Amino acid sequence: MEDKKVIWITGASTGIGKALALKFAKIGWIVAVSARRENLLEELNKENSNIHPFPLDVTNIEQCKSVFKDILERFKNIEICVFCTGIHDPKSEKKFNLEKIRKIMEVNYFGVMNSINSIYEYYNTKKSGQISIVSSVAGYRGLPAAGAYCASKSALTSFTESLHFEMKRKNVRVSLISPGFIKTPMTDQNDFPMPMIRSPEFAAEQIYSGLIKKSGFEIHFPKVFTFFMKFLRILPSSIYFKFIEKGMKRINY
């Protein structure tokens, strides 16, 4: 075990943190999944050896904490930290929700810096590895009935970026994940057509060439959709807000 790779995944399981756990499993990696249900990490387990479970909910500033020194203990080394936590609320978001908005940030965000803090002395200290954060192409503008979600994306995004000048300095890697649309249990509370939906499989894919064959800072997919969100990210908001209007009247918001 002494001689293969680690990757600590949180977020594991399901949708692209599970895909993506499965992915280095099966090319030999040992791979350390969190999530809070422990069922569904201990059937990764069953399903392949080389996945190893670490319960944990990133709110816990504590836990993560404790989480992280029982990998390094069990592991001795961390290459690999990929930071894949968040949940949505289409139907709340339709409405103003506080509750809800401080919840998709605690979990979204906070549960993201919960998980940096545990790792950052071990990075700092390192000198070598890389950090990845799971973002969206939801957080480079604001989306109809997705306030909460796109702006804790928005601040994701922002703090990898803000995170990779300070890291670079220490030779370790910071990459963002911007995913389009991924059919996982979180997007299938949409009520609308998603465009270039793609699989946690082809998702699993693109983010294993990102870390391992590329250099670059963000992975992002499917390429046409998300080169078409980065155009929007530039208009000017007038146009901006027309685009995404016109497209709303097709749909119930």
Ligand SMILES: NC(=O)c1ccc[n+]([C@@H]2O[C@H](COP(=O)([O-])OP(=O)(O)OC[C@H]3O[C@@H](n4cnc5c(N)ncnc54)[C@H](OP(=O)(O)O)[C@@H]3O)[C@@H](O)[C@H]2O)c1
The other form holds:
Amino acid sequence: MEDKKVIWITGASTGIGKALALKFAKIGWIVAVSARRENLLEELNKENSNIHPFPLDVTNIEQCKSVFKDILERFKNIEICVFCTGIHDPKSEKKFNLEKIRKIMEVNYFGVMNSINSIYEYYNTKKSGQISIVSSVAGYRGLPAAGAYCASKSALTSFTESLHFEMKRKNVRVSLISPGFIKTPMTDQNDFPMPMIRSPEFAAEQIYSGLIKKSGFEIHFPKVFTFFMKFLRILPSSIYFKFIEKGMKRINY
Ligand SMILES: NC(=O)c1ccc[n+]([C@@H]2O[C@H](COP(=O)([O-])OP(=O)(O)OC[C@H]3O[C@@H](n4cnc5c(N)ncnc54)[C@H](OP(=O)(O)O)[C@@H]3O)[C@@H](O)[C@H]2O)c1
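For comparison with the form predicted alone, provide the form predicted in complex with this ligand.
Now the complete complex, all chains and molecules, led by this one.
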């Protein structure tokens, strides 16, 4: 076991995090997986014994610290941490809802901050390895009926860029993961057509290739869609708004 590399993935009970855990486990990494639903993490362990459950609610600061301590005590050396937890509530986003906005921020933004807080000193001393944060192309610009989600991802993307500057000096790679639409329980809630939607396994392959590279900041996919979203980001607001409004009319949203 000592020879195997170790990765910690949060948000690994379903969707992208789960597919990524299976990908790394299949090629022989030790994978510590976290999320709230312990039974789903146990199922992953039954599927592949390289996967080890460490149940966690990322909104709990102390639990984040103690879970990472447990992982470190067990495996000694952690190579990569991927923070993949996230929630979206498209129904609540159609109208301003302060409670939901706070909840989404609490998980998507502060949940990741709590996770980073738990590993910060370790990577400061280690001076190698990688911290990777799953944001979204939804963080590029404000999208209709997704204000809380877009804002949480936009904050996450900016924070990750800032963290890159700091950790580079300590020889720790920071990477940002910006997926387009991936079919998961999260996107199953959407009631509109999702262009170029891909499978969680596709996402896992893309993320794996990006993570094992020696360098690079943003891992984004599928490329045709994400480059288009990058193009929308540089448009003046007036053109961007017209373009999105036209699209919404077309799908009657
Ligand atoms: N699917 C897409 O199209 C897409 C696109 C761009 C970005 N993303 C991002 O990719 C990440 C994964 O999303 P997904 O699509 O794979 O959705 P998903 O299947 O719903 O996965 C979300 C994961 O987050 C975990 N989670 C939620 N709240 C948590 C909490 N308080 N503490 C610990 N874990 C928590 C969930 O596990 P438990 O419920 O068991 O805790 C689950 O494992 C998210 O950050 C999402 O924003 C997704």
